[in-house]
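Just the one chain here, laid out as structure tokens, in the form predicted on its own.
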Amino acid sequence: MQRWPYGIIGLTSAGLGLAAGHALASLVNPASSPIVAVGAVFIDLTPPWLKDFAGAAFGTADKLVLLIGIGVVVAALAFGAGLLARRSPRAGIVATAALALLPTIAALSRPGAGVVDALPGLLAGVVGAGALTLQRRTLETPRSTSPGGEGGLDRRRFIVATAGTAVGSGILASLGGSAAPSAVTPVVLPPLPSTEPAIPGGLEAMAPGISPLRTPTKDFYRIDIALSPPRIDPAEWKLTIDGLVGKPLTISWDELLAMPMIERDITLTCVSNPIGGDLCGSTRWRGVRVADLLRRADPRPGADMVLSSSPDGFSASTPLAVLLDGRDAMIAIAMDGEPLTSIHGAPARLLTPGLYGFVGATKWLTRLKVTTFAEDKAYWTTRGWSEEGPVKTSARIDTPRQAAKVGEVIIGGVAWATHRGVSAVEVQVDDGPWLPATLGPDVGVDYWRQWYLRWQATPGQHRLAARAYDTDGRPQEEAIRAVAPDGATGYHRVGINVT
């Protein structure tokens, strides 16, 4: 009999096994889903240069690309296991079951994993091996009705068996995707004794193409190491504050909600944002001041860092002095007036104005360890990134980006110097003089500023550049530097064709 049908049944058997494991993981722990568990380990082992390449090449789609890549590798191995079953049924079945060994080990290696996290991988192996056994028997059943005698491939039976297995895989996978709620206990935000003034109207109506003054939650960027966002029931959530403190404490969700709340307008930026990139967003956040909790815990002399961590294995190193210097660093529970979504850190996350997310914005926060930079290293610090990450002053051109019409053109965008504020933005056309742009509403030093410049465009190719100044009058750095290890620098320059 031909070899390729065996490869196909190996592929569909492994697919059914993985789908079954994924469906079970949705009930016990989404992070233990076989493909997700392997992907999480791959992310942890990824060297900095490969992480930088993936971010530059695929942006926020890097996780999807990773999952597709893992799927392709698994498919190739499963196809090979099916071919192996042609020569040795037992070897093929063992190889298919062994494909589940790595996901099982990967799931058990994750922070906080328990015995139950091994179940999805084990189920994937059992179902995959069973499906291969049944399909192989179907494939090798003699064709008694075939002209010229028995033997050969019964294509109809083969198609029914493999299609049925594939359909079963799709059903199980869809069940796994729909069975995981974002939270078990609905979050009801407590009323605030007072609210911040409404954010003023922005420039987006006057300058189409410019980023809105407030970023809608659905458009807010997502960067983290979690292929499957941790699912934390607020009713079971606890935050532990320990380490170099005189009074270690653990607070529950209800205790957090009972504390005084603040609402602040803050711009959050990822250190991986290249010059001109879109890994930056601005909205109104609600939460409890970190300083209130830290002072209750009574940090000991000599402590200089707070290591924040989450169940997905991420940790961030935030200078203790920054969290206590009066800025509105908070344990955030809401953005844009609504409870945090699962992908943005529900039920609670750290948010530190003026610092890049990798050192000050831990999602799914469960622990604050008061420590020292000498004693502890954060997730990205161990991978070559800096220990501290103040946000650099930057201006971005949102419009125009590629083309424009002759006549008046509005050059516009946003600029940020979080926790220092933006005092000015200048625009350069070709090699001409730097021209002052008009700034949009001032929402505060922790928030970005919109800006625009009216320009009489002439036909031909032109090059635009923008630079921002903070409120101390310091311009952003002109020298071009990559995002690693502590944020990109350089002016945003855009080439456009005017017709």
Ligand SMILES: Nc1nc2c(c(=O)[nH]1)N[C@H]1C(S)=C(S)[C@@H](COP(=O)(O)O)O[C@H]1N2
Contents of the next structure:
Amino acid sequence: MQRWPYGIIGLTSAGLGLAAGHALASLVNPASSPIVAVGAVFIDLTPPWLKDFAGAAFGTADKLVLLIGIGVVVAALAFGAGLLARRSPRAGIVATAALALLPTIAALSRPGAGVVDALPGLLAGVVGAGALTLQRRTLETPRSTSPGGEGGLDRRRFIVATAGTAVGSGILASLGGSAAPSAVTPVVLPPLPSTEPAIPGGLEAMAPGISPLRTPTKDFYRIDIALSPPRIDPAEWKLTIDGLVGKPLTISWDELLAMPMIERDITLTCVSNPIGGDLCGSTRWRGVRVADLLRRADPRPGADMVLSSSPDGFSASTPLAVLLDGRDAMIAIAMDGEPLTSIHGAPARLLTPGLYGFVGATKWLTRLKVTTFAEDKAYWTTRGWSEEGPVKTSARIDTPRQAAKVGEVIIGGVAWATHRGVSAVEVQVDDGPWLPATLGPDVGVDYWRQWYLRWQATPGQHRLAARAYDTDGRPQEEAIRAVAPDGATGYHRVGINVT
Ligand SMILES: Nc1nc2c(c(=O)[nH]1)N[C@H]1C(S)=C(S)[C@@H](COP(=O)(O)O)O[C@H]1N2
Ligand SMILES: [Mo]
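Could the form predicted in complex with the named molecule be shown next, to go alongside the form predicted on its own?
Shown next: the complete complex, the earlier chain at its head.
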């Protein structure tokens, strides 16, 4: 008989195994799903140069590319295992089972993994090997209807077997998908003692194309090392504050909610945001001041850093002095008036105005260890990124980006110098003078500032550039530097075609 049907049954068998593993993982621990576990290990092992290339911290798109890559490799291996089964049934079974060993080991090697995390991978192996055996038997049963056809492919049997297996996989996989989100207790936000004035209307009404003053949560960028966000039930969530403290403490969700809450407008930026990039968002955050909790724990003299960490294996090093200097660093539980969503760190995350996310915004926060920079290193620091990360002053041109019509054109965008505040933005067209832009509403030093300039556009190619100043009057850096190790510099420049 031809070879390819064996490859196909290898594929469908592995698919059924993975789907069974995935369905079981949704009951045990979504992070132990065979595909997710392999992806997570891959992210950990990725060398820093490749991470620079992939956008440093993996963004949403990088994760998809990674998952597709893993899928292609796994499919090729499964096809190969099917081909082996043609020569020797036992070799095919051994190969399929061996394939399942990789995700099993991967799931076990994740931080905080327990024995149950091995079950989805093991189930995938058993189901995959079993499906291969059954499909091979079906394929090799002699045809009864057409004498003389022995040794050839019985298409009907083949299609029934493989389609049946594929449908089974689909059902199991969707069972896994739909079983996933139910476990978490819904969050009810406590009422605020006082309400901040609403964020004013922004320039986006006047000039569509300028980023809205407040970023809708659905459009807020997402960066993290977690392939599937850790699902933490608030009822079981705990935050431990320990290390160099006089009074180590652990608080529950209800205890956190009982503490005084603040609500502040803060811009969050990723260190891997390239000049002109969109890994920056601004909204209203609600939470408990980190300083209140740190003071309760009583940091010892000599401590200079807080290492915050989460179940995805991430950690961030925030200078202790920054968390205690009076800025609105908080343990946030809500953004834009709603409880944090899963991908943005539910139920609670750290947020430190003025610092890039990788050093001050740990999502799914479960521990604050008071320590020293000499003693402890954060996740990205051990991978070649900086120990500290104050946000660099930066202006972004949102509109126009490529083309414009002759006549009056609004050049506009946003600029940030988080925790110092933006005092001015200037725009240059071609080799002309730097012209002052008009600034949008002032929401505070921790928030970005919208800006625009009216320009009489003439036909042809033009070059636009923008630069921002912080409230100390310091202009942003002109020298072009890459995002690693501590944030990109250079002016945002765009070429546009006016017709
Ligand atoms: N647990 C955890 N927290 C994390 C990260 C992570 O990988 N894991 N990434 C950090 C980085 S690099 C950034 S820029 C911000 C992004 O937060 P957002 O996804 O809510 O925009 O989260 C930070 N907090
Ligand atoms: Mo980041």
